[in-house]
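Presented as structure tokens, the chain that follows is alone, the form predicted alone.
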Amino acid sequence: MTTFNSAEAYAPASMGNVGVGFDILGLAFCEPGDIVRVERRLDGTDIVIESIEGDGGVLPRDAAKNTASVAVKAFLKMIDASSGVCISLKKGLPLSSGLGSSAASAVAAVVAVNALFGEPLSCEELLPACLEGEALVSGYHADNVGPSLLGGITLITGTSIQDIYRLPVPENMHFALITPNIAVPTVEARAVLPQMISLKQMVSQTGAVARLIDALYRNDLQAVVQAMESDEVVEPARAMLMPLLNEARTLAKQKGALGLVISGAGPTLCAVCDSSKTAVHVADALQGLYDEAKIGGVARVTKVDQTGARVLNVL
């Protein structure tokens, strides 16, 4: 097996959901993301996480508490290694933000390691040791480990490989992000949605992902947002964790995007547009609301990351 002294990667933020598809339905944006460079230890077998930026000193440094280590363990569990292994954080993606951030910290790292050790596995067989990082703050399952892996949008059924499916992707479809200044933590999200729904709504969501696929393949960029923003379900319930969700929603069709949903968990709005002179539009104006109301936050122009996570460097 080739081995390197280092090596660093990539991996890309990523919206679960796209609206309408809870759990099952993940997209890769091409900024912003997380940079890992992991290390081989000469002085012992331990995973060490050295250093962490652009997390405010919130991220446990502790090895058994962070998705990028847990999930570096579970690849060398996978490749029966037993080198001691030291982790650098670069966190371009902010914490709790409805961005996949922890899901991105466990992908960059797993793609690290994996060139470090001359890249015995392929990128699929990178998923398990992937998913046990992003299990340790989000759950089991792949709808932002999948898409910041793999690239793309992605139709998730499972937790296995053979259970991620690449849709296409329009190709006028440009997305305005913005972050506001609050924190939504997954658990947080999820504690407020409903344990029972009717079977009308039951037919009505199914209908729209449904209908959401189909545009996918239709190349129908308009009717992809109509079935997004089409959530009976899960949006009416996180609505009263998104300062100004509705305002945002109004002013982005004004300024001419097709539409907007929450990004995964939230807090992140994404409006989706059909160029990116729009986008820009967009962004700006959903910057200047937040800012009006002393909320704050980060706008953000992007499309869809069709390569998923990659090796920047190995040496």
The other form holds:
Protein chains: 2
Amino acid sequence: MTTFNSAEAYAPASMGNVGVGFDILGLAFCEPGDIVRVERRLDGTDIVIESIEGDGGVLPRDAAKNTASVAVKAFLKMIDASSGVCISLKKGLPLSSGLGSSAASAVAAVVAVNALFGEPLSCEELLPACLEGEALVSGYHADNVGPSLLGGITLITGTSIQDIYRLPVPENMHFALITPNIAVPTVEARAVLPQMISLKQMVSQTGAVARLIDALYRNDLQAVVQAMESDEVVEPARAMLMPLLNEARTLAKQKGALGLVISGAGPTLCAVCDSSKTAVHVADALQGLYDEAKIGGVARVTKVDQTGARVLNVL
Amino acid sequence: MTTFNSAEAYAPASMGNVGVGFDILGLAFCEPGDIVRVERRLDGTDIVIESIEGDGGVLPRDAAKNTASVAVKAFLKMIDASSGVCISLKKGLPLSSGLGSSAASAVAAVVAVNALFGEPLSCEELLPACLEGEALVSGYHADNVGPSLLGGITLITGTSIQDIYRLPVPENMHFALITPNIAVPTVEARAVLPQMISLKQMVSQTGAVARLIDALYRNDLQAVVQAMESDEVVEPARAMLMPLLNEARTLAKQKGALGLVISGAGPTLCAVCDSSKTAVHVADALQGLYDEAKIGGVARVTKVDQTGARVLNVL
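Given the form predicted alone, corresponding form predicted together with another copy of the chain:
Next comes the full complex, this chain leading.
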């Protein structure tokens, strides 16, 4: 097995649900993303977290409790290696923001350590190790790990690689994201969901998901966004956790967006636009909305990341 | 307005649900189908049912109570005509069998009467009149009327023509149908459905519907059928109304079918095969199964009707 001394990888942010596709759809954003650097340890066989930047000191430095190191440990077990590895994590993603932060760290770490060992596993084979890391924080689920690892828009119906389907990405799909300065822990966003729904709601939800997949294949961005917004189950339950949701949607549409949905469990909101110019206008307007309301937040403009996680360098 | 003396039209049978797509998917079968002949009345302005063949005398001859005549009446109102029309109906479809019998009669009648008046309306514009007829028996819903009128595999998310989407039809999609000699009234098949389902079931159901649409676009028949069969809500509730359902599925698969689902509200079962030869084998086996069980039934082999309802002749 060829091994290197160090490797660095990038994994993109992602949006679970993509509106109406609760727990079955995910989408990778070009940015933001996390960068993980791993180094072979010459002085021990443990996994050590050397540094974390950009998390405001919040993430655990204990390797047993960090999503990146737990994922690396699972990878090393898969390839039956008991090497020592040092991990340095640069968080580009805000935490608990509905952008798949823990998934991006786990994915970047696994892609980096796979490169460190000369890529013994294919990209697809890395999924279980990434899921082990993600499970520590968000449960054993691939709706962020899948798109962050593979890129694109993905349908996720299980936790094996054969349960993840790449869907077509419409041309000219641009996003304006606003991440308000509030925390919405995923556990809280899950707690407000109804445990039971009516059969009629199921029909509405399956119909909207079907329209979404159909519209993706027909490259009909307007129909895609209309379907994304047709969620009658999850968004209504979570709306109260998202300050200014309705105002943000109305404003985004006034500025030319085709629609707006909650990214994952929120609080990030994602407006979909048909040009980068419109996305910039919408992002500016959303930033203004949250600033004026004294909530504040970070606005971003991005697109679908078609590549997924990638190695930045190997030495 | 050009008018003729008589016109005859054919409308195909259809399968609501297509497995997992409860109340949102429908599919037209090449056969069986209903034929309706309409004639201009020279002796009155009423709508009269002249004859019905093939129904065993069960269907109402009263024009106010028959799906075909009610649909014709709605059509005549749409074009603002108050002509008298005679209707002759040849039922090719068994009643209450899960093959869209009432829809086929309504659709054939409307397509025929539209031809009688020189086709003042487009095929799509005929939908509301067809729905009026269907509503008399099965509720105002387009899951059988849509495919019977338009052909193909359709996604139906409402009762307007813009809520009906044609989906791709996989190559080599062949069916073996068995209609056991038992009646399962739609109202009874609806009564057994759960009113509430869990959020987890919704996720499973939306995921399976998404896989189905994706597989149709990818022309992957095996994945299509696997998704069709992944219904965890409706089929389990209705299974007790369908004698030998599990045995029929097992037998069909032994004979080479890719899978088997309940057609609409049943009792017809639909096995999906990848060749006409296999479909013939499977149909024979299913016929044998129900004959041996002293239930009896009618087995058929068919394909997707891509055309939908059509005019047979105009004089």
